[in-house]
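Starting off, we have a lone chain in the form predicted alone, written out as structure tokens.
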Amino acid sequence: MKRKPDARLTLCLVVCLMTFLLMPIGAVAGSISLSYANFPPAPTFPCVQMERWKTEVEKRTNGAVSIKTYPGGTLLGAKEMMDGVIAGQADIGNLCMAYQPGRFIVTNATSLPLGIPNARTGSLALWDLYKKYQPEAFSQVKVLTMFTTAPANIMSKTAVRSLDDIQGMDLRASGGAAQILKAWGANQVGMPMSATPEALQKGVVQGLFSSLEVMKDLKFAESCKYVTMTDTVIYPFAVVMNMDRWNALPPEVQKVIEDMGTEQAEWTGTYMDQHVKDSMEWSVKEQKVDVIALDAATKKAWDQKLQFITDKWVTDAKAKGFPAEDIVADIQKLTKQYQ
């Protein structure tokens, strides 16, 4: 004889199914696991923003997403970050676009000497620029956010107060800074930031050209007792995700992450600016660093020597089919808007 289904059991199963379907994000804690690769050491600002982003995503998805971070190049190095994420070696990666100037032409325009005054302004301008132009260079990944360094300045073992002082000086710098230093009469020496402390000790370089948080983060204030405030250029970064991994995320998780794009750009820029301020206060107080401010006439003379860099970028970018003048004009407009 066929047994009739127990009505109470049926009701219980229906309730359980509806409960499961209506469960909020995170009801199954850590059900989505993602890897996030970064190349600088853990205490530096790109990794600080990474940890903040990880914490916020895990919290806002109620634990449904679990993110394991890999700072210091332990999973992917700086120059292999983009291709490593595309290949799936990491689900998410943070890259500095200045390391590949010919690949990220549109977004690297923010590293032209256009007077971006701080990291918050630079980060928001860069993010808006990316959203407007959607460069082909990022077509194989999902871009989660972008941000920039604070402006680059000269940290040196001897004082730089004029263009005469910088002639022939060997300075560590990356990316487009080579053109800047050459225009001023200095020599750019390319090397990883991690190798710079030893290079300073051995006299291979007499200083470096970078944003000033490294004075404290990497203890450059112990060797470089002079900082010349040129406030010249920023360097752009992007956080990208493997496209297949992105497409596999539930829509509600995607929304959480997408909603954080602008917020994370602004948070990182604001953090960076404050971190630079704290770093320099420490350098002056604890390491007796001398901060050299260029007067208006001197600063103008230094800046005028760099105009050719923007002019050449416009010519080269136009030849490759990019709306170069529009891009520069947009950066200048966005700089004023966010400044």
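Hand over the structure of the form predicted together with D-tryptophan (DTR); the form predicted alone is what we had up.
One chain, no partners, no other molecules: that is all that follows.
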């Protein structure tokens, strides 16, 4: 029997189309290459999460996407991250939102002293908060994920056991956490984490206020022999992508990346919480760091000094047109939910 030529052609086209549709994304291996900028040194948690994300995206797109990572500010520095990604100097960038307090009002509300207990809870709550409010501050980029640090504590060269000890002490912090140091009477010195090792070494600061994984990752335990446990605020981070580069990605690659948003937030928070434990074990055992716990009455007195911060933020944010009370209530609700 003789088949009509156009039927053969149709069959051939259908077979080709099916083959293409069923083809794994990796059939065009390495065809998409993306740059990913990060500001702190490679061993720190923002870069660890970056490498994990890179590995997973490359694997899940079967090699169709390859990502070149730039830790240590080699492509963009801490404060130029957002604008650098918008301008296309890097395709993807990781930024600490607390370094630009006035720019990311909604998401930086997570760094108010609202009692977020750990990085996993903070990361999931922040990501949900972002998705709910879709803040204007991110309208020029595609947000890939968000996460937070574990709560901040004081690392110092001399012991801080009371509010008296901290008066006038030069301590480094940024953003929301900086206000907290001021409220306790310290002399707050603002700078990104990437500038802190040198400032500690040169004696510009006597310590810092941040999450404790840096005791090991940046070897702060070698000079800061005291840690005062205050467990106050977290720092929020965002990973953003240049909008044109995002729009140019094939839908199946976009899906892989979008599906990883929540997972990456949770992975990073969980990694951070465990790493703080490891870091402090090492600090106490190997570096003979003294961990100072405030007794309940002292902790209460320290916390009371911070109450005005949230009230002031609500007043200021409301004046700028943000639904400030709802944002605070949502953070509290999400914190409970993920705790």
